[in-house]
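Listed next as structure tokens is one chain, alone, in the form predicted alone.
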Amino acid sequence: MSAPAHPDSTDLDRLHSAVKREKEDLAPETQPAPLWAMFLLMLVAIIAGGQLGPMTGGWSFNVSNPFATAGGGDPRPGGAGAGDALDPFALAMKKGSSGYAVCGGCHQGNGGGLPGQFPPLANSEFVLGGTERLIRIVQHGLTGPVTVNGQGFNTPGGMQPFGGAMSSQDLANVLTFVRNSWGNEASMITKEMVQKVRDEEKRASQWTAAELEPFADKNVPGDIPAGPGATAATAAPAPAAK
């Protein structure tokens, strides 16, 4: 007997697989919706979205806002009105604990640092002395070794500026930050003090322990928000060194 003619005509194992990779035919009702009936249904809810709006007053970000209350305002982080609530030193203990973070690495989260490389930041006399002083630090670093709480430290490489990372406001933040944790209370710094240092001076290189001495004891002049940032001050404010 001779094969036929298509033997892969007789392959029912063949023919079945071919009609399974076969879309199956959709039944009448399950038919997707026409372009022309999806078109249409877009311009009804245009129409009607532009009909609504006069009638209900317009639309407004705080009358359509999700995330209103009803004392109004935002209040989600960074929203508007976010940390109104707050008095300027409580705000900038909330702002400098952020800022904090780039410190912490050396200084540790606790503010006592490591035995011979990074001072405390905790009942020092670097942080609770003279505003001049702990704002030149920051602003142009500190190299050399250095005295604090009778202990001896030499920080590899010397602290590094943040000056040129940070603005007036930032470095305000993180120094009454760091002026009020860990047990110490002092007065807070403002940003304008930090200006005020920025501005007269222009130094490039850090500061060694020995030229900061003269400025151990002075805190820069300027007008401090009424409340605990205030009430917390050491000493009177002092005049500038010039």
Ligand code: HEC
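Residue numbers count along the first chain shown, from 1. Here the rigid core means the biggest group of C-alpha atoms that line up within 1.5 Å when the two forms are laid on top of each other. It should be emphasised that the depicted structure is a prediction, and the values quoted were computed from it without experimental measurement. What changes on going to the form predicted together with heme C (HEC):
Superposed on the core, the two forms barely differ at residue 210: its CA moves less than 2 Å between these two forms.
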Second form
Amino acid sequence: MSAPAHPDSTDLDRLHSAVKREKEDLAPETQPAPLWAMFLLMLVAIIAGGQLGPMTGGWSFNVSNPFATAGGGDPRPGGAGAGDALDPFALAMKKGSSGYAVCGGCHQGNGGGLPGQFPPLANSEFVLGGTERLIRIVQHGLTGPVTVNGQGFNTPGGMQPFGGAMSSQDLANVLTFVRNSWGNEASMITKEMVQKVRDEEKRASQWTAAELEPFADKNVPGDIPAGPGATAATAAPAPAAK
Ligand code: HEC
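Now that the form predicted alone has been shown, please provide the structure of the form predicted together with heme C (HEC).
Starting with the chain above, the whole complex follows.
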């Protein structure tokens, strides 16, 4: 906009818009509607609205849903029970991936570990092998020399036990997650399996890798829910068809 020709014209503009903003005065005999009348109307609307629903056959998402699909479904993504729709394996992976934060500080987010300090979980025979040894390691801890993927580790203090700090369910989720991340693929570990080891093996000190050698290929017995978590290579052999 170009500058005003005369300085006064800006003042005039401002005055005019101020006048235009003013509401018109009410005629002397009229009054604004009193506040109590507003509230009364609101109350009537709420009560009437509440009556209207039940009296017209009820309102429900499936009946009144303008986006209804042929089946009269719930249009929200995944429907009302989206969480329930995850199969047990997917659910364990989802929860295990957040639970893994506990391990990731040492074994790293990519499961690669840190050379000379923390052994890798990716492609580790301790992770992919027998479930009994793996559960015992996280349940009670591990100390002393251990060789993973051809690299030797002997970190002072070893790895602390997690059995006291994590529930059987949390451990099962995390172990299912580490067995199926970063290229790992192995059967899921259930809460019942962790609980079984927990009940059978009361132990105060950490394991050594040598002590656990006899369990290298041993799987804790237990049912694995049907689905992707059961189809992995190391899953217990399916019972022979009858
Ligand atoms: C404070 C660091 C630390 C944390 C946290 C930690 N670990 Fe370890 N972990 C180690 C160390 C150190 C070793 C090697 C112990 C040894 O030298 O005997 C190890 C060894 C292992 C092993 C056996 C070797 C291998 O790499 O396969 C497994 C399996 C394992 N950890 C899984 C886990 C899981 C699962 C968690 C989370 C619940 C976890 N660790 C949390 C430090 C840690």
